[in-house]
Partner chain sequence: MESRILKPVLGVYCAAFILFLYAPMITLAILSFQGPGGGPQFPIIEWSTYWYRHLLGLTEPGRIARLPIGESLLRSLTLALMTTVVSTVLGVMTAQGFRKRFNGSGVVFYLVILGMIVPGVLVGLGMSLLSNTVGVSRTWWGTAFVLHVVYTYPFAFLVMLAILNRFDRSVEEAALSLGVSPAETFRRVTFPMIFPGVLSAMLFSFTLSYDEFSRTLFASGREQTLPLTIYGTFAVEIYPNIFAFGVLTTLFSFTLLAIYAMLMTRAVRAGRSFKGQEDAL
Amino acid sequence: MELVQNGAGRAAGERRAGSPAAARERAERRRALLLVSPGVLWMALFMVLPLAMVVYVSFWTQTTFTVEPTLTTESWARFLTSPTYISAAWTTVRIWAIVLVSTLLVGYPVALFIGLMVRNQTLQTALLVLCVIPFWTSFLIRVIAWRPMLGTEGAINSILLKIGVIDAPITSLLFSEFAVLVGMTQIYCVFMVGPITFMLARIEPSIIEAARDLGAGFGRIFWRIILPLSLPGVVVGAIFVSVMVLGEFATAAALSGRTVNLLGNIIVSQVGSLRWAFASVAGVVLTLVIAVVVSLLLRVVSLRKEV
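Show me the structure of that chain alone, the form predicted in complex with the partner chain.
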């Protein structure tokens, strides 16, 4: 009996391999690969190759103005023993952590209001559009706009002086780490608000109603239902914010007055003085930091499942 079945199965399999359905299957698969290949080729040539080049050049020999393709670990040794570079790496991680927490703390209540409290679709869309509109202003203009806000004769100091909260302008608002943190929080907050709002808006109202009917207070509903269901949004937002903040250099350059040096700033200044090997080392370190952060975040939620 079993033998007969096996034989029949094999025969059917052979028939299938030559059948029009199988031919169509193969043609479709070939077409899929053909469709995907230009993009793969583009990414291999213009992304993977340049990145490999950065790793390669980080082992080149650097003299004051020239760099030669003789392999050495000298640039790495200099990076890892230099207090400037190590402190830049540390500052990058610290600023990233603070901005991540502040965008989450500032953004989550906004997402909660728009996504969960506002059940009118038109109003919901209008509020989201209102949050996104500033993004049609150039990123760099949004950065520079913090200068007249935070300066000694800026808007915040003028207002505080006028209403009599302070008698002398606060000078530490601008050209400080504080300025960088405020600027980054405002610029990147929306990347947190968007994904979280999206997840919150998808929660069935009946689930929350059911919990309420069973006597759960808002705190309990929030911790047990709302927060866990919004977690994928938090992770997506955190990935957006992390990737952008870790690669930053412009906000720090414009708002800290060169007192805050991130890895991005190190890369820019090293390229500026033609020290390609040191810039590459900083670049590889930056890549490692980002890889660790993103893979930690992906541990919480699988991104591909959410797309």
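Between two forms, the rigid core is defined as the largest C-alpha subset superposing within 1.5 Å. Quantities reported herein were computed from a predicted structural model and do not represent experimental measurements. Residue numbers count along the first chain shown, from 1. First, how it differs from the form predicted alone.
- In the core-superposed comparison between the two forms, the C-alpha atom of residue 61 has shifted by less than 2 angstroms.
- Annotation: Cα of residue 257 displaced by less than 2 Å between the two forms, core superposition.
Right, and the form predicted alone of this protein, after the form predicted in complex with the partner chain?
Only one chain is given; partner chains and other molecules are left out.
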């Protein structure tokens, strides 16, 4: 009896395997594998393999100007016990948090105006293009442009002196952490504005009208409807800003006068000194910080449900 049942099961399986539905399923599976193969190959060659190599090199033995493939934890111990490098890691995280909050505070009202107040799509597009106009110039030019603005004889000090707000130029505007924060906020704010604007533009006006007809004020509508529906855009913008700010080094070098030392600056200086093992340690630490930040941001909202 059991043999008969097993034989019947095999026969049914063979019939299903030869059916048009099974053939269509196999064809779709092959098509899916074909579509995903370039991306997997690209990620393996240009992300996984280099990252694995960086981790491997971080354990190599570093001498003054040479590095040997003899495994050791000396570079890791030096990084984790040095107050200079721990301070740089903390400065990187602190500046990331301040810039993230400042870009959100500046970018959200702008996105709210473009995405919710402006209903003309042509005007929306024009305003978004205005936001990205600074990106038509070089990144370095946008950073250096803050020097004549924040300098002792710069535009801001000149205006404040002329209107009588200050009696002497403020020397702490340039070559300070303040300058780095201002520069990064201006440069990366647009990456917060774009995703939030797109999410706000998807909100049906009838929902807000219905809440208004029921007697809700703007504050209540904002906290109960607008903010929750725009959270996916906030998270996407925060991921964009976080990844770029955490990997920054040029803005700090140009506007702080080397008074602000980020992990990115350590990597650049160590590579310049041919200390590949120590630069790899800093690179791995920076990658871990970025991974933790992105993971925490993704826990705020499930982006998969919003697609």
